[in-house]
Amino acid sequence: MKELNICIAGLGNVGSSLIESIEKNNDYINRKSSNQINIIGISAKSKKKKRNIEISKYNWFDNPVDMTLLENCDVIVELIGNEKGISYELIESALKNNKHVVTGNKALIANHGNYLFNLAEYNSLALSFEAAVAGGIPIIKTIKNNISFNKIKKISGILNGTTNYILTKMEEDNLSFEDVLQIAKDKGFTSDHEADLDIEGFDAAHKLTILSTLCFGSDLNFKQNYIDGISNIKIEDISFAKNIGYKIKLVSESSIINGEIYNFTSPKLVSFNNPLANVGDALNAINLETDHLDNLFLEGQGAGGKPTTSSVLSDLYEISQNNNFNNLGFKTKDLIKYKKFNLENIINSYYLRIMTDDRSGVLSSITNHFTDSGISVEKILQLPDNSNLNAPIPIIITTHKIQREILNNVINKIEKLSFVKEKITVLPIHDN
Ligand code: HSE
């Protein structure tokens, strides 16, 4: 039997979830791997937090990059998730004293990944991440590993469990989005700290860059994305949505158009018929379109510390088994600068809400200007309220495919019109 001997820095609910795996478990990965996992160091921001596992019998670090200097230590597993600071310092001094790191940092990859990844692959040392992204979906080593010579033409998904939760609890409950966001921060899916970037669509960017770069050998550059979250989504769209056959999700799609990379994260409408549109609560889902596969598509718990807690495992058992470790799928000296797709290029359908008057001649005014434009319209519903007579009314429209760049120009020119009376909510409509 072999050893493999971890300092483990974040205690958070992650970490301490890892711990209390490995306290359960280790007979079980023992027989599985031939391997019993040490947890030989430990550090967290706070020692005295209240925490579900005893500490006491760990060798506590006030410092985790000291832990980098132990002689006996094969990986730091890195937990703490700051996007730069003492993360990047810890990762870059495990691979500076040769000891493997297991990270769920998407924040870090995304943004300082490529100088990280060099430094590993010179050192042959393994950086793991399966963690990062999607929690407990083995989704990184399912395209590195498993589908290596696929080539892929199109990644898509839900990789926010925060932002998924709020959204089906509002269709589902009728819950207002705070009420949502504190039991969504009560269950372990986000906290005080990461919220903001869960609602604003930033961490499910992480995760697009992080997935993009093994897809297509991107380099890891969080700039390319094109980000938009939820924070504006009212719950009338999502009901308007759902009258007419859709739910609203937050989805990242990543491809290369033209030679250029398109990576998008932003809610959209999602038809009933897609497996997208049952993915529910906090769960995560990734479908992949390569020239094998048609649709390969990937659902499960996408946050929360026993599912990443899964993916940590996964890394620690690939770590206990290999020698050679290839972390992106592609070594880095291969990986391609790709120029940023110009959104205003790309062709979709969109949903629009037009808050207006209701008075005559305000549907045949803007649908002129649709048509002059040359947009087509697919649907065209106004809604409106009895309840307030003076009150604005939606008109709800889906278009068919349309150039983003002809698009803005129409909304442009009907928002200066007299009887709009709010910013028009676009929202594109998925079409995989
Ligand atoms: N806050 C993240 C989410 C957790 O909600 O998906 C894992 O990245």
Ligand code: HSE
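Predicted model, so just to flag it, every value in this text is computed and none were measured. Positions refer to the first chain, counted from 1. Rigid core here is just the name for the largest C-alpha set that superposes within 1.5 Å across the two forms. First, how it differs from the form predicted on its own.
Residue displacement note: Y351 has its CA displaced by under 2 Å between these two forms (rigid core superposed). Fitting the two forms on the rigid core leaves the C-alpha of G188 displaced by at least 2 angstroms between these two forms.
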Contents of the next structure:
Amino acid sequence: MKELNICIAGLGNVGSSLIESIEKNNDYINRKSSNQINIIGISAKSKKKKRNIEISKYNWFDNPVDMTLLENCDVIVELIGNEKGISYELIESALKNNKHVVTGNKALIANHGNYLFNLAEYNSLALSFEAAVAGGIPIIKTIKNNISFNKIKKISGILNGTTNYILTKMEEDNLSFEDVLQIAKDKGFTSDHEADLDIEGFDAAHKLTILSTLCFGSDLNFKQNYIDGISNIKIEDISFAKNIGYKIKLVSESSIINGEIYNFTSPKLVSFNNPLANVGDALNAINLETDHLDNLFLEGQGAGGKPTTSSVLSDLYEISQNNNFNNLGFKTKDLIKYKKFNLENIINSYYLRIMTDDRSGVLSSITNHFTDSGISVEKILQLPDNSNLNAPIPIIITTHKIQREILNNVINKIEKLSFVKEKITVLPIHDN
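Rather than the form predicted together with the named molecule that you just supplied, could I have the structure of the form predicted on its own?
So it's only the chain below, everything else dropped.
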């Protein structure tokens, strides 16, 4: 039997769940893998905090970095979650002291991963991060191992459970964004500290940065992302989208277009016929398109103690079974510094909501602007509010595929018309 000695830094939901799982399942782990996992050190911000696990039986370290100096430690599990600071210091020290690392820290990897992966590769160590993307969905190993020789064309999906829960709840219960955000906080899906990262799309974009590196061999560069969150999504848009056969989801997608990288996170209209439209609550889902697979769709729990623990355990298992580690699926020297694709050049279909005065000639004036610019309109709906004759009315338009720059030019012209009462809502329509 092989022993794997680990130290755990961070005893929140995931860290506590990891300890609990190892305590309950070590006999099963032994039988399945001939491995004995020993927890030889733990560390967290507060030793006195009340937890659902008994920590007195484990060696406590006030400074987690001190655990990297233990000669018999094989793996440091970093679950603190700071983008830099102590999390970065811990991982760097572990790799310099010949310790493998398992982490769920997507922000740190997306922003500072290039150096750390290079350091891990130089020292022939694992820097494993299955828990950093999509919770319990085994997307990292799927890309690196199961379809490693597939040439990936595009990856897209729902990468943040909090925003998916909010959009699902808004649709099902006809509640405002603000109301559902508070419900999400009350249920523990997000916190005041995490909410901005979730709802403004940054959390999903961190994960997309990692996935694009695995898929396309790009260097880890968070600045290559275009990011738009869900805070401006109105219940009206969710209702109008539903009426024309779509749901609104926060979709992240990455591809290489004309030799440049396109990383985009934004609310998008997703057709009822697309599996992504049926991903509800706080679930995550990812779709891969490759030269061998038209669509490989994975769905599951994207956050939480137990699902994320599942991914941490899978990394520990992989470390116990291997001596060679290709952490990113590419050698760090072969990572490509792609140029960022210009969003203005993207070609897509769009949904628009234009709030106007209820008077004659409005619709024809708007459609003339589209016709003059060569934009083909797929659907157009004018929805008067008979209960309030003085209220602006929404005009809903969906377009065929058009270059974003051309659409923006038309929108700028229409917004200057006297009968247009507010900024036009523009949402892309997901195309796979």
